[in-house]
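Just one chain follows, in the form predicted alone, and it is written as structure tokens.
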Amino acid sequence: MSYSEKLSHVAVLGAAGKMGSGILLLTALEMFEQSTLPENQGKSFLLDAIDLSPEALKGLRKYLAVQAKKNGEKKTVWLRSVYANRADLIENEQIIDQYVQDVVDQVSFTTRIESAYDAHLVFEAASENPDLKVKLFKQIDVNSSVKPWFLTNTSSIPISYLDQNASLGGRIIGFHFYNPPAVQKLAELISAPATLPELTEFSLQFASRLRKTVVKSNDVAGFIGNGHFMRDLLFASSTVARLSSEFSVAQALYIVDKVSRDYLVRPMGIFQLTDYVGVDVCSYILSVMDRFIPGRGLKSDLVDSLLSMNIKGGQFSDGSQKDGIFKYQKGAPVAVINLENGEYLPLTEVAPACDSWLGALPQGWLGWKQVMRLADREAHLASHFATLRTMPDNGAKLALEYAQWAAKVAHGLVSDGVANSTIDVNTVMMTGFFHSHGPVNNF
């Protein structure tokens, strides 16, 4: 079956979720482009958007239409060639409206998983739960006559486990989009030893068509992205515990978050990133990794304490940030949780003593946004880290300790057979997490 034929009938599970909606959008746009090719004239393309929530599916339809319009506005020249035989479409607005209608018309919005039984491809973006994923794969596969290929968006569960327990015979691959899929350039591709070579080839072609940067990860729980991020979080959590002998937990959280953001020149501090992903999601990823890589200490007392107080973070359906470790106003942290009573302490009260202890930032310091705009970013970062090494301040010492840990984790991912090279780890952290530099560098 050719690339286009495989895309002629696709199902997306969890289509209305944060990840599923982006995957659905990208797939719908690609399917439309395939339908315009001369060899595909007259052929039908069907995309099943499957989700448990009828209300969420209504929102998904609106999201798809809005995003398709934005995409069409960037491609008016191409769309004029697509609709060249339509004498009734004259103005750009008419052409774009037709394009939006045609993209949306490909999609069937449904709560019925039975719609996936005839799909050639099944993208899965359900909860990060091994048992749930296996159940879904089994149900579709035993009721399908076409033996579909499964592309799972799991960010932590070994593909071999899913393959063996769902009895898929190698018809599954890990295709880990980063959030949000429609914007993020990175995709981690995870083939199990039994994954069909033609499925891997298709996935690479699909990723190329979506203009994604692909990094191949080996089939070890957590893969590269979460393999590094979760260990980063564990180091941060242990540092909070260490600092708590001198500071309150709220102060320690602030200190470590500031060091990981400002001193290491990242877009978010480690605990703001944890809020963004979701404390509960991070907990579940850690539990999956601990299950499949036992004896590595992949547990966090801090995360457990936060969840025991129902502090979860995450995002609302409109993408705005929920309160978690930090309290937010217009997306910016304004207060930090006090684990003693579950109340938030304003950063204006917490920061002064912490900033005094940390000491000054290096001379010539620039924040992440400014650094990312620099033409000589590497030279600036080299100077930044060289200055840190000469500073006696607590902030500089803690930053260097943190950076050394991050590099150690990266090398460990290679030696443990997760990543093929430290270059791949750097690519994942810089492209998928938007770090200004990789954990392994020449600074």
Second form
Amino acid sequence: MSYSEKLSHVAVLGAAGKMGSGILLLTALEMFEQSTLPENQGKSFLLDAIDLSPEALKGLRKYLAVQAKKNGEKKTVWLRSVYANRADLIENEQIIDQYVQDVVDQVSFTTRIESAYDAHLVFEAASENPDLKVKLFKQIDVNSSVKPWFLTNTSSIPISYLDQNASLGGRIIGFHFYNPPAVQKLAELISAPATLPELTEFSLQFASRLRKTVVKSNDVAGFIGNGHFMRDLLFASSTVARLSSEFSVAQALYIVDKVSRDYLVRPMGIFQLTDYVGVDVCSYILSVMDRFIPGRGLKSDLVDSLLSMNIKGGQFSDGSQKDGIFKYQKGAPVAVINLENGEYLPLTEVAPACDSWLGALPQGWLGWKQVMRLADREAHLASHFATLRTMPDNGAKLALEYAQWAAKVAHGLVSDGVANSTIDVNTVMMTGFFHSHGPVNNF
Amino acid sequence: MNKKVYMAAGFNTVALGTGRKEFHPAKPRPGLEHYITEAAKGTLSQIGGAKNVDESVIGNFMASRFNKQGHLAGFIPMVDPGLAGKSATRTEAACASGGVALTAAIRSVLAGTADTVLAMGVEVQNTVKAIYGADVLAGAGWYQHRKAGHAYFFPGQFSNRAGAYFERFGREDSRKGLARWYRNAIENARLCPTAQEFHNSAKDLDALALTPPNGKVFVDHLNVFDCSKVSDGACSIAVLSEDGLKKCGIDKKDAVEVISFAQVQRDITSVPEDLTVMSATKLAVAKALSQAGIALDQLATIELHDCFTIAGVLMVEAIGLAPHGKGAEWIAEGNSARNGKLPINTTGGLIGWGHPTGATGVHQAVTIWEQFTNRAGDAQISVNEEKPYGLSINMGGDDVTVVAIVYKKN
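Given the form predicted alone, corresponding form predicted together with its partner chain:
Entire complex below, previous chain first.
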């Protein structure tokens, strides 16, 4: 079966979720493009958007239309050639409107999983629950007559586990998009030893058509991205615990977040990132990793206490940030949680004592945004870290400790057989997490 | 011309659009009413008020689509009750709407039906995204050609002209001319506070200008720097007889004299015979210069319609400043720069100052008036007595309507 035949009928599970909606959009756009090829004229292309919530599916239809329109506005030169034979479509506006309609018309929005029984490809973006995923795959596979390929967006569950427990015989691959899938350039591709080579080949082609940067990860829980992020979070949590003898937890959270953002020149601090991903999601990922890689201390008391206080973070459906470890105004943290009473303390109150303990930022310091725009970013970062090493301040010391830990984690991912090289780890952290530099470097 | 005609009291609003610091696509912006009022009042305040105005002409291309608003002459009395009860006319000739507003005003003064005409132009185009604005602006061409045309219709038309020029006269050398045109435009605009590119601080303009075109997302032979931008703005000037000058209390030194004008029409349904020639422009300039009885070496400055850098090159040739195929080289040598042999578009032209389509023709007249009355501020060029003439060329569509006007410094 050819690439476009495989794409002629696709189902997306959890299509209205944060990740599912992006996967659905990208698949719908690619499907439309395939349908315009001369050899595919007159063939039908069908995309099932399957989700439990009818309300969310309504929102998904809107999202798809809005995003398809944006895409059409960028690709009008091409679309005019696609619709060249339509004498009734003359202006760009008419052509873009028709494109939006054609993209949306490919999709059937449904709450019924039965729609997936005829699909050649099943993209799964359900919640990060191994048992749920296995159940879904099994149900579809036993009812299907076409032996579908499964692409799972899991960010932590070993593919072999899913393959064996759903009895898929290697018809499954990990295709881990980053959030939001339509924007983020990175895709982690995880082939289990049993994964069919032709499925891997298809996935590489699909990723390349979507212009994604692919990093192949081996089939170990958490893979590269969460493998690094979660251990980063564990280090941050233990540092908070360590600082708690001198500071309140709120102050310690502020300190570690600031060091990981400003001193390590990242787009956001580790706890803001935790809020972005969702404290509950982080907890889920940690529990999966701990289950499949037991005895490695993949547990966080801090995450557990946050969750016990119902502090979850995550995002609203419009992409704006919910309050979590921090309270946000216009996307920026303005207050930090006090774990003693569940109330938020304004950063203006928390910061002064912490900042004076940290000391001044190194001379010539630039924030992440500015550094990312530098033509010679490497040289700037080299001098930044060199300066940190000369500084006696607590902030500089903590930053270097943190950076060493990040490098150690990266090497560990290679020695544990998760990543094929530290270059791959660097690519994931820089492309998927937008770090200004990889954890393994010469700074 | 059977009597003397003057222009004075020019005014330009800011040309607003991408590049201006105050422009933000998601924030609310002034509309037609604001621009018309600001520009008209800018002229009225210099001519003793609305009581001295006999009639008004307002040039506008496509408010009917950009702003869902027709009947623009109806806004003239809104500016000042003193304009109510008098004649007001809206002119439309695509991007030459402003130029045609000027010729309508000149004709009325010549006919003796008015001594003082408020001539203005306005366009507010940032109401739609560029890809839809391209649909609206395509109305300057023949609708029957739209289907086969490019997504960005006019950039497509001029890309075809550029492609033909490159093929015939060499791509690399021609591109050098286009690049120099762009650099001149931005450098001049940086001297004019109302220019859209006034805030432009790009360091290497030559490198930007030489960005390779990408036909997959734009057009084959031009890059975005070869194109004028989407602008909002209005411009205004008074067109007066000698009596008009007296009534308004304007000294001749503060006015320019209109020596001649030509308005030429080409068939919108026909395709140019030779894409490397602008025949209507050539004819309009020849007519205007011959009526004026002056030679090219008597010109101190020219304002010409560089909606695209290639239009700048083709117009230089249509004027006769360089032989066919040599325009790009003439520009690359710096002849049209502000310190060159003949400074062209001294406040940036359409690429640098901006191109609020219906206002552009009037903006050209205002710039020449500013230069000839020593009001151009940092953009001022020196004008000596041996070369007291200026020329403006305003074009609608692809060389379809062309207005050429010759001015003299008093």
